[in-house]
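Only one chain comes next, encoded as structure tokens, the form predicted alone.
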Amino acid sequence: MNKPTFLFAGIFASFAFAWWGMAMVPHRQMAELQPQVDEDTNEAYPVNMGGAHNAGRDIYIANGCQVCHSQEIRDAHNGSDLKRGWGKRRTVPLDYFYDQNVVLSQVRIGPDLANIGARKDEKDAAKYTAAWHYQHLYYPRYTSPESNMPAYRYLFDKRRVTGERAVDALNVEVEDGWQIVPSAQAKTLVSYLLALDRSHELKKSAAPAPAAPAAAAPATK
């Protein structure tokens, strides 16, 4: 075999190898995996959320959420996502189970939204609720005095106010007679933030755990 053909034999083995490496060996492993059922209660995790949620997913990436926030909790020897209460546990493949586009995001401009739909605050009651939300996308330093965060004011819409105040109106300044209340796109991206909450317990295996080797026997003379 002359040079060149083992120079270009290397260079295909070397990328062939990882494409397989990263590619194919991933897939094969998220190819076998199944939303695990609680044998007791007969519960199931993960759950399609169906088509409301995936509607809710596409507004947050039209809108660019993904850029600032990710969707992943690490473990604790890689990161302090869990003593930042982002998560009770690191995220694992099966928590994607469902997403028809996973949106882990790689830079993390504002906090991890992984569990923002379980994410409690035991000093404000109010805060994260779909309220807290609406605020926050309408003015986020409103309820986030340091966030650097866009407004998304053009979610919402400005409605002369007939009768009584519409139940999900902001309490931000307006007109007399006027009111701001979420739009339906608003509405559904907000559903969907509430709904992300990957903190299930998952099952350990129980597979035994392979037995240390025999020690080697002394030799003989």
Ligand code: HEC
The other form holds:
Amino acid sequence: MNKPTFLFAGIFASFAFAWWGMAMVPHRQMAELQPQVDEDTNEAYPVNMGGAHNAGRDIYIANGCQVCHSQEIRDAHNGSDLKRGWGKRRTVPLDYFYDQNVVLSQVRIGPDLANIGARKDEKDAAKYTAAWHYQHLYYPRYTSPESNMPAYRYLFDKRRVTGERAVDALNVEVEDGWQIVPSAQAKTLVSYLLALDRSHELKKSAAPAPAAPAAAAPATK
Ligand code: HEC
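Next, report the structure of the form predicted together with this ligand; the form predicted alone has already been given.
In what comes next, the whole complex appears, and the chain from above leads the way.
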């Protein structure tokens, strides 16, 4: 083989190898993926939550939440996500089946949010309710005094109180006669957060393959 042909063959082989590993192998692993259905209850997982959920994710992305928050739970061998209570199991491709934009993200300046809709605080039942999320988004240090999460005040409207205070008015300091209420964007974003729950039990086929068993000891004759 002369030099240019050899060079060309080398370049071709490296691109072909990368294409195989990065496009073909994941395609073969995931092309057949289907939502799972429980034969006894007929319950499907995951469920397509539709337009409002996607709109919520768009607002999440537009506000850069994924810059500081991941939405993927690693298994026990790869980190302490399960120990920290961020989820009951690791996340798998099926969990993102209906997501048009998958916001896995890698940076974790704040906690993982893959299951934020299912999160509870045993000591404080009011934590992680819609009202808590509004207050947290409006000014994170109200709920988490040391937080370095930015305040998303522009997702809220300051309105004059006419008659009764709005039911979803925030419990924050504001001049007399005024109230802070979540905008439509804040409501869509918080509904999205409250629907994030990837803790559904998986059937065997969707669960990650268990680690290969240790080689059996050779049989002694
Ligand atoms: C600059 C980094 C940063 C950005 C951007 C950011 N956060 Fe956070 N977030 C944090 C940190 C740090 C915490 C932990 C302290 C706290 O509770 O405020 C946190 C906590 C949270 C929590 C509570 C999680 C828990 O388990 O207690 C939620 C919910 C949340 N963020 C949602 C959002 C949303 C929604 C956005 C986008 C609108 C966003 N964050 C943007 C840094 C960030």
